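The data below hold one chain only, encoded as structure tokens and taken in the form predicted on its own.
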Amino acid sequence: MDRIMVINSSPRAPVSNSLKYSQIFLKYAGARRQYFRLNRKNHRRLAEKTRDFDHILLVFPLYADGIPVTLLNFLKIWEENLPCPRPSVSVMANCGFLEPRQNDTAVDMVRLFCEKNGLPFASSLKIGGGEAILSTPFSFMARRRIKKLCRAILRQKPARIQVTMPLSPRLFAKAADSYWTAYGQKYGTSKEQMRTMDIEKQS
């Protein structure tokens, strides 16, 4: 494997969890990698830039059970500017749900795009509890899986990887409730307010 292009496809790329996951990957990938983040104006430039790389790693959060619109729009432009030879594509997807399988549809969307356009689909890492895991004692589990993804890409040996926190759904929901209650209090928003649509009007 020669050069790896890491594309942060989160709508909140500069302050996203996808950025944190990308940074961990870059640490393990060594010198033969370069990081980019999508924005509204650079889709065509990044699509053309893929010609300089052998492997593309798409890093993104789950949005409404699928890929975020930022990535969808990029794929539309990329489809019109595909390089030859085709680079391989891998995915690192994270979601707020505890179960990594919640990312399945989003990963399959990228896989289908690859099949349609003659792009080799290589490896995938599905991260459950993606908004929380790096700030818990279980962060080492995510880092180990990201390192495993990096090795799979560098060795050109496709892998299907997933990770989440070893918590029961009930305990996870309780921890999430405590987190968001405290988060709301920090900004003067009560738990009752967060349960109504009024929170949308304030944003």
Ligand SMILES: Cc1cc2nc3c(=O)[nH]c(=O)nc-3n(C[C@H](O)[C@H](O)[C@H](O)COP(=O)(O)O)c2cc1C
The other form holds:
Amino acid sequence: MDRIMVINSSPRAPVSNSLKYSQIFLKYAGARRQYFRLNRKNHRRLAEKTRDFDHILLVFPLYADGIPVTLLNFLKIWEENLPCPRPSVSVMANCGFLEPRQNDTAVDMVRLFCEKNGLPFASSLKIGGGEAILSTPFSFMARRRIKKLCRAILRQKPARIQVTMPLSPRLFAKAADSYWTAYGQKYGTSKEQMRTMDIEKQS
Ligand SMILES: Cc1cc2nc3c(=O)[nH]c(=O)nc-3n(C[C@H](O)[C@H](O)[C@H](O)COP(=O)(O)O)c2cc1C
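Can you give me the structure for the form predicted in complex with the ligand, which would complement the form predicted on its own we have just seen?
Shown next: the complete complex, the earlier chain at its head.
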């Protein structure tokens, strides 16, 4: 596999977890890759740019059990500007909940897009606890799986990979509650305020 285009499709790409996951991938992929991030204005340019690559890796967060709207909009534009020959496509999806399977539908959305448009779907990595794992002692587990994804892409041997933290759901919920409560406190926001839609107006 010669040229890999890594597209960070998070709506908050410059400060995203997807950026951190992309950076780890880029480190393992060596010189044969290039990183891009989607923004509202560059969908057409990036769609055209896919012509220069053999493989596209879509890196994105799970939003409401699906792909984020930035990625959806990109796919609509890409569908009208698909290169020939078609590059193959892999995905690295991360979600807030503990279970990697939460990403299943989002990965299937991309897989279906590929099937419909004659793009070979290659590998997938589903990351659970994606907001947290890199800042815990389990970070090495995520790094290892990203390396595995990279190897699968470079060797053109499709793989289905997943990773999460080895915690019980109850412990994870407890740890997440403490983390977000302390985070809110840091910015003068109470737990009650965080439970309302007003939190959107504040940010
Ligand atoms: C609007 C919104 C919707 C989300 N929906 C889900 C969801 O359905 N399931 C889930 O596990 N995490 C969900 N999350 C959590 C994100 O997937 C998680 O925070 C992820 O690490 C964000 O990645 P990013 O920093 O690359 O954007 C959601 C986050 C936001 C902001």
